[in-house]
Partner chain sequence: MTAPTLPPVAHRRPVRTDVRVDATPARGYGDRVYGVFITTCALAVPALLVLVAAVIARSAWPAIEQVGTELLVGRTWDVPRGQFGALPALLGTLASSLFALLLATPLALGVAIYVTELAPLRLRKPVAFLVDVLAAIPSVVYGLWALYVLVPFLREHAMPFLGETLGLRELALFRGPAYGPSLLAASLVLAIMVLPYIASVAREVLQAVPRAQREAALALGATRWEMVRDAVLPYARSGLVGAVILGLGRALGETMAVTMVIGNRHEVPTSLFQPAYTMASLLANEFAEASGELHLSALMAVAGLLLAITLVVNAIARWLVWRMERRA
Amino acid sequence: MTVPDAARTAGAASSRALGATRAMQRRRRAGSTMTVLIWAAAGLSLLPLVLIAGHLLVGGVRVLTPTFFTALPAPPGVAGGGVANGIAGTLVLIALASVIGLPVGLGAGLYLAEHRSTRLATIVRYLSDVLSGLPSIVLGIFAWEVVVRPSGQFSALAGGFALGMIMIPLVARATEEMVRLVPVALSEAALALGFTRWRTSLSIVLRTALPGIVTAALVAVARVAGETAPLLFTAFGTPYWSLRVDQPIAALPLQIYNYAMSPYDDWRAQAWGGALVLIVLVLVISMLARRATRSRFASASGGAVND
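In the form predicted on its own, let's see this chain only.
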């Protein structure tokens, strides 16, 4: 190789190395830029939550006294009082909604997952999507027409029915997605061992998908725990103690709505406190349910190892 050829070869290699270095620098700058943008987007997504939590803490902590949790609402214009009946009523309504919505949603989700290609499954899936997109006030009016009007009175049962209708499509669609993630080999092995189809679905498939289903149920509970519009037409609310399912019942969202709309400063302050209590209530329910689920799976794993 002549000297000019060697020089050209060395120059070409140097140019390629320089080009590779510049390309690497561009990729690093692009990667750093995208990392900064992702962190900025994450911060912006958390900003509303931080602002809401800050407002609730500033406006609600000062009214969180023992009386706030144990006393009934005070008359208009009178300082003091609490939301004890609203907290108890909210728990009753959540329990009624869970009794109505969770079994139906779980059953519908299992059916959609096990018979996904049938005509009935397609219709049920479509109706679930439509039902989940309906405004909650429409479901409240439906519950009023079906439960309140025939009985002639507002009641906790009507409120639980309306909230349960909101839970059904959420639980059904989430259960379907979680069950479809379960490996088919598990159900095939159970069927090969002689399990019936329904026992396989309940004992094997549903148990495997339980963590995801529990999460979906918690999301549904969190959704209905703060609903106000359906309760205006069903539970109606009351300033007195009432835990009967056939009578009007107080609810924390209703009290927050009424207090926030009132002209009294003390009631508006209690609205902030009630909103803070409602968020903490949902958080506690979620934490207890997750802990119970983890404990169950831990004990099941330990039993399997011991066996």
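Residue numbers count along the first chain shown, from 1. Keep in mind the model is a prediction, meaning the values are calculated, not measured. The term rigid core refers to the most C-alpha atoms you can superpose between the two forms while keeping them within 1.5 Å. First, how it differs from the form predicted together with the partner chain.
- Hinge assignment between the two forms, with options Phe236, Met178, Thr200, Ala275: the rigid parts meet at Ala275.
- The chain behaves as two rigid parts between the two forms, and the smaller of them turns through 18 degrees against the larger.
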Contents of the next structure:
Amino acid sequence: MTVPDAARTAGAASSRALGATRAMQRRRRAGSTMTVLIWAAAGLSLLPLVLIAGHLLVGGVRVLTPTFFTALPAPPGVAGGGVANGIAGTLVLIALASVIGLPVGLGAGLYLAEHRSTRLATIVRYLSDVLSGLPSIVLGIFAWEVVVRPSGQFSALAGGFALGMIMIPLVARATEEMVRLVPVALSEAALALGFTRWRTSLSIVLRTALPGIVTAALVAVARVAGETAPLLFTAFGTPYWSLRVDQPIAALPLQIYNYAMSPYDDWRAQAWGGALVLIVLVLVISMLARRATRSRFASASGGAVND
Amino acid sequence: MTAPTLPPVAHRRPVRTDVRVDATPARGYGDRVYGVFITTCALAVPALLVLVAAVIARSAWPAIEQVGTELLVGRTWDVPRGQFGALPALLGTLASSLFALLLATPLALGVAIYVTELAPLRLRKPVAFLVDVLAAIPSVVYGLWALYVLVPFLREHAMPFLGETLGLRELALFRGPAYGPSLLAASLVLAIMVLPYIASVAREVLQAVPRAQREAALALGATRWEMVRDAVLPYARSGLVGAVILGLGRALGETMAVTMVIGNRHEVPTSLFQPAYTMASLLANEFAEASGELHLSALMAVAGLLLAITLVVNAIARWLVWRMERRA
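I would like to compare: after the form predicted on its own, may I see the structure of the form predicted together with the partner chain?
Following is the full complex, with the preceding chain placed first.
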């Protein structure tokens, strides 16, 4: 090999290497472009959260006085109305919904966890997921047809029923996931000691999964607490103080809706206050849900619960 | 003599798939009651679905008989005259949802990819948490915000900008005066609302992609983005499509926020700038004050139509997501 030959070879190699670097640079550049775009997408997605939180605080804090929590709604133009009946009504509706929805959801969840791969379990699991995606207003109409129409009047019970139906699939699927995390050795040990199946389920499986199930229940409650559409023609709302289950009852989301759509400035202002209270309520329930799981259960299951 | 070797998977968590508590025989009265109870609860889920469909179908029957296909193709909704054409609401529902999806999908997939693949580890959980918070905001609060912040902004700034400055007014899609309450406003608020749903399902789907898939791509010299594009996304495709369709299902049935900003005008939507109507809004506005059996029945028919559409959409979406997660 002569010297010029060697130089040529070296030159070719280096230009090949240069080409490779250029390709690499192009790929890197494509990579960083996409990375920037994806960062931008993440930022842009969270922008509404910032805006909504800001406007809620600005608009809401102004009307949050002690009377706002203790007074009944005032007619437009009269100062000092509140949403006391709405808050109480929402709590009543949540309680009714839980009484109706929790046991059924819990039972269905236990069934799904214990009969994991039977055909019925597969169908129920699939339909729960489908059910939880249906419009809540349709369930409101269902509740109107089976509760309001026969009884002849709007009632808290009808509202609780509608919300309870919404809770069932949510609770069922979440309960199943929580019960699945309980080591099977625990139930086997109980069964081996002569426990019956129902005792095993109640005092071993459910007890162990309890924090997780509390979380599941609270997540479902947080979800229905802000529901408005299914209450429009079930709970209906009322400007008066009422806790009776057979009468129309006020609810915070309904009041926000009515105030927001009203032509009166003071009612509109109060809608922001109501929204702030509702958001805080929902977030507090959600936080409690996270806490319940984190305290004891997360460590036992390797942190899989919160992911 | 060698020590007996342990089976290689001894340290893993016990795999529970082959263990069934119900393999033990039921004993006594308590077990039977317990078994019947949980089975009844499980059966309640399909029963509820069937019951909802049956009850709504039964109540909708008089209108279906009397109004017939006019419900689907009629353009006039005139209660006193007994004209119940729900076509504008049907098209409004589809248009607002599809446009919302168009806006939300790239952002939602971006967030999901960000959280699972690209974000610094420290940021992953907080961002995922904030997205979940976005999903927890009640619909009526979105509506309130949209009505008093988004709609004025659209009317004063965005619509004139799109129409005049960019000259989009010439296009049919952007024709008409800048009202504020409009198909555009509804689509925007819907986009904001479905984004966290799509993002969180997409996140689960991406997390179900096996690690080996990513490691193999990186080992072959792929950049991080190439790994996502060539190894992660193709593997997750059907699940991601499912996530998007799930978002569509949400958007179709979303009621309060849309009712508050869409303008509730019963006309076939032709421009994003014009007020429109959706099926859910129609129900929210008229159901409580339905006058007469036929009106009520026509609304029931609209509810049945909405139920049927969302049922199909959700069934497809869930099936896609499931197939993906089971394969993983």
